[in-house]
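Just the one chain here, the form predicted on its own, laid out as structure tokens.
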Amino acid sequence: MRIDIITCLPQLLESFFAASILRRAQDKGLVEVHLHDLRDYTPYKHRQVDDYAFGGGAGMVLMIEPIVRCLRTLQAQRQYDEIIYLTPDGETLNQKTANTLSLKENFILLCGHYKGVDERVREHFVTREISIGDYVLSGGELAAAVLADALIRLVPGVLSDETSALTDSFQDDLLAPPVYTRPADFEGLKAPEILLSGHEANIARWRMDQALDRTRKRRPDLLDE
């Protein structure tokens, strides 16, 4: 899988894909993300990207040029999957959705800014528009972290144990049963004896039991679903 991230702020990202499993994904060859400064690419003077709304209003808007300019020279090296412009108003992002993301190779994540980006860049250049939640950020690189975190765990061999993925929350539409390690007994706080059994049968019984009361308690519109 390879991702390109493109943001007018590339710092905020660095550290966030240079450790842990995603560190450990791009070192294997598993993955590979790049991120592209948007000022790289604007014909503009003082490496400007962004610039007043037309018909006046508050905040600035990025700039259509710059975004197509970069679109254009990632496309040229290769085909990609899709143009993902991370927005408030796009479809909000479920398990589901990543997972039939993760099942494509190349993405581009188009990180918005200021009040947004010029609606010709949506209308005409993107392909999908997702939201992480029904709220406002500063910019779309924490959201466009978000996706890539959700979309690169699904990678086959980026998990040691691929079976994890598979037991997440919302995977069958169903919240995570709890989980307990050791010690067994911490200060008379114990865990659960079945979890110490060794009876598989009995514990993923439990298990199943758990998922659909926590989900029952919490989350019963996924029951619903």
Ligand code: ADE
The other form holds:
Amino acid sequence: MRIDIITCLPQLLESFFAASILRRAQDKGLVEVHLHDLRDYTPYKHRQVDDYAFGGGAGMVLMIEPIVRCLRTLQAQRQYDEIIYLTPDGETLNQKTANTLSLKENFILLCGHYKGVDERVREHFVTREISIGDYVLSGGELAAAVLADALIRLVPGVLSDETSALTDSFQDDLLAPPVYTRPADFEGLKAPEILLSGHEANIARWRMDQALDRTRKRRPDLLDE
Ligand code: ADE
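Which structure goes with the form predicted in complex with adenine, now that we have seen the form predicted on its own?
Below: every chain and molecule of the assembly, starting with the one above.
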């Protein structure tokens, strides 16, 4: 999988992709993440990438030229499966969307800022628009990081135990059951004995019961689906 992220604040994202699972995924050659500074593509003086909205009103709008120049530079090098614009009015991201997208190979993620991007970019260049929830962030960078993380961890080989993404919450419309580790007894707070029993079938049944119970209590809407 290859993810190209277009942003006017690449420094916001650098450390995110330089640590932990996402770092290892890149080191193992399973995933490539490339950050592109929108300001490197602008034809305007002083690296300007935004301007006042036509018709007036507060807030700046990212201009079409730097975005399209960057898109064309990338598209001249390879075919992209999706050009995704992160925006609060896009379709809300969920595990199903992440699963479906993770089967694709090459992504461009476009981060908006200020009042967003010139509408012509959305109409003519973007293939998909995704929101990470019904709240407004000051830019699309955090949303791009969330989406990239959700996709990268689904790439085969990224998680050390390949089955562990399959046992995540939401993968089967159930929340994940509780987990415990050493010590088995912390100041009288005991881990459930069944997990120490070594009886695999009983443990599997207990986990399924717990997952169902937790889903019923916290997210009954998942069971309705
Ligand atoms: N940009 C600003 N807020 C956002 C959100 N909730 N999701 C995606 N992109 C955004």
